[in-house]
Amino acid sequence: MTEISLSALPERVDVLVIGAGAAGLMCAAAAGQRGRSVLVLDHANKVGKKILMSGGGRCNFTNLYTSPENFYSDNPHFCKSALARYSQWDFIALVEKHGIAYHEKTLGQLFCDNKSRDIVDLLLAECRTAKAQIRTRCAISAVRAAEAGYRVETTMGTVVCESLVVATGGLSIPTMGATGFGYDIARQFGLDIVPTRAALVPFTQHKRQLDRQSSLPGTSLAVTASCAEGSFHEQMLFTHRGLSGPAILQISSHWREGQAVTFDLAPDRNLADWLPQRRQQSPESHLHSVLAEVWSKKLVQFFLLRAEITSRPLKQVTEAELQQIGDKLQRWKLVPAGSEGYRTAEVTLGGVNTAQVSSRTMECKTQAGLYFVGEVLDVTGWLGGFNFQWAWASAHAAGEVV
């Protein structure tokens, strides 16, 4: 099957997805397979254009961790029958049965070997042999119930459907062709909205803040990063606009505007004692290159500055004195200008109200044959494959049932 197919749109069919990524093919694959005749169709040019760049062009496709704790909505208790019917493992022994070489990245992350493109193809070889049918290129203009289904209107003409599946995804990335299209269909159809916003995203600073870290960009560190009641342990990056890394990432789905994030940057060790310590070791050292054993050059003199120390001989400070610079040194509580928005946000945390839709099927309870799947629902999972694996398992739920 090619991506994209000059043939014209079926007239009828059983099943039709909105949205080519990796829910609505998952979804047009598992509905297909039960003999349901299936058309996707995408208003991009190409299919899984986020599985292409995700994972740095190796699609962290899933994670072995994955539980219904690592996702966020205001029913956390939605994702868990999905989940639950269709895991990791399932998704695992997919990726081995089309015999893609993968490797664990961190935390349970799991990677392609070779590229992201395994993953569109394994999508689009799963639609071929359930005959589900894909165009590209093609707008959808209106959306109508009619009499035991669905009528959509699109720029290669009008086709019916008994079962219409929206997976448009969300907000992030629109130069991808990310828009609230699905959204739309939702609240033309009585459902609520849960406020969006950007998800998994790096955070700006103010300009005085760069200047101090003008030397800092690319220069990465263990942290632990928190805020409201999230914290993570992970790495953190200075960039030329702020700060990025799976730290900032992961807390920026906790993070509102206006609010702190409280840096630990020593989460291995405990400064305020560690420091004492060196001293008795080593008297003759100076501060700053004792601190080298935990930070690169160019931080501990950033951090020096930050907390307004200077640096001396250890033996010239107190052990007191040197449990005060200790705990000032280790916390860093930093109030960000700002996110990238969803110009770079990896996903969208709100989304359709997942207490208007089954849990099992993933169909909207007040509208007979209207399914949502994937990042449009008020599902937002973790950094770390476990938004693939939302999209995954949402999907086949409505693919054995559509």
The other form holds:
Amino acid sequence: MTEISLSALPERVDVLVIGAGAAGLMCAAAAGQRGRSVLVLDHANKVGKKILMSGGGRCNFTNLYTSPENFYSDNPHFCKSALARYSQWDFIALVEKHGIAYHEKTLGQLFCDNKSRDIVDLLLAECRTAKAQIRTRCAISAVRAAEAGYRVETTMGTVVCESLVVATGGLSIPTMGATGFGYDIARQFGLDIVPTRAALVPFTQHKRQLDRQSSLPGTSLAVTASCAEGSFHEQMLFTHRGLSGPAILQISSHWREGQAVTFDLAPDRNLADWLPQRRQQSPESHLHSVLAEVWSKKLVQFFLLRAEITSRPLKQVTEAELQQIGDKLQRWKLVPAGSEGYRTAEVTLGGVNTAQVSSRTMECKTQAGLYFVGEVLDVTGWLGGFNFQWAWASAHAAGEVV
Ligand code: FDA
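Coords for the form predicted in complex with ligand FDA, given the form predicted on its own:
Next comes the full complex, this chain leading.
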């Protein structure tokens, strides 16, 4: 399918969308299907780059259990209206209409059976039906309020529109075309930006820590990671730079520089009860071999060393010591050196302050005809398909009215 039309830009359209990502394409399709003339501009060389790289190439396009509780925002109520009016079931129906095969991986996360490309093709097909025009490699140099709309100057010419939709996403993965342009437009028209930071991002560790865990990269285990008000029971992965895996990405959204993260390394059992039981059953067994029933030998060795626990036959370990050992392993504290930042983060926390945007239409309350949709807004989902669901829902809300 042709994504790029090389013909000249129209001088005037009803709706101009900046950003041909998940939210921009969805909004263009919804507006075009109402009979509005729509133009989508993107400075990147192709549309939907983040969709293509998402979900390990299979796009986790929504989550069966999406609810407002799965989102962070200064105003936790803001996302409710759009999510209720365009739900996961609406997007699943669209996926099925296009005959895209999908499956639930875990925790309600829906992935394409084949490739993320299926989702980009779905959006392009919807845009084509809606007669929405798309231009890539088009840089925008200025946006100005004009009589009854906006004048947008680009490297391909000037376009005047009635409604301007900003769908430029967040700051994560600048090499994929992410910019702060949406925030600049928001500021230009007097909107505030809730401070941004990288989220759903791996942690880095200091060299000393990495040296101690040099045998572990590639090893994963189920944990409950907790920090501030967040707590997630998922897999954690040791890497050459630090820690990753779903538990880490999730908790990174709660973590601030310098804070400790607490890990329950055996979230499916109570070690303080289980260890005394095992001592009763096999008093001659060594602590390390009993713990190897919970983790791999490599992990047991690492945890015992780091927690300064000496392995010995269980019969030599008192009840109080077993309690302490259980406590150390189920309340393991670690202060990450940092995060990998926007270079690898899946999303950006913060963004255009929702206080100045209508939760029904995504229109700026103080600037008629200016809309913000998707990740550029201060609405950020958990890991698991929630961020795309927000892109679809917020874009659809705007697409119904622009
Ligand atoms: P998005 O970033 O998709 O699109 C913004 C568009 O604006 C881009 O095309 C960009 O080129 C364009 N743009 C930016 N600045 C511009 C400018 N100055 N001029 C013109 N155009 C400009 N979420 C999820 O739910 N499930 C998943 O599986 C994943 N997986 C995943 C993996 C990775 C590696 C990343 C980085 C992210 C994810 N996400 C995810 C998050 C998800 O990709 C993200 O939340 C949505 O793509 C946001 O959609 P938007 O349309 O708002 O922004």
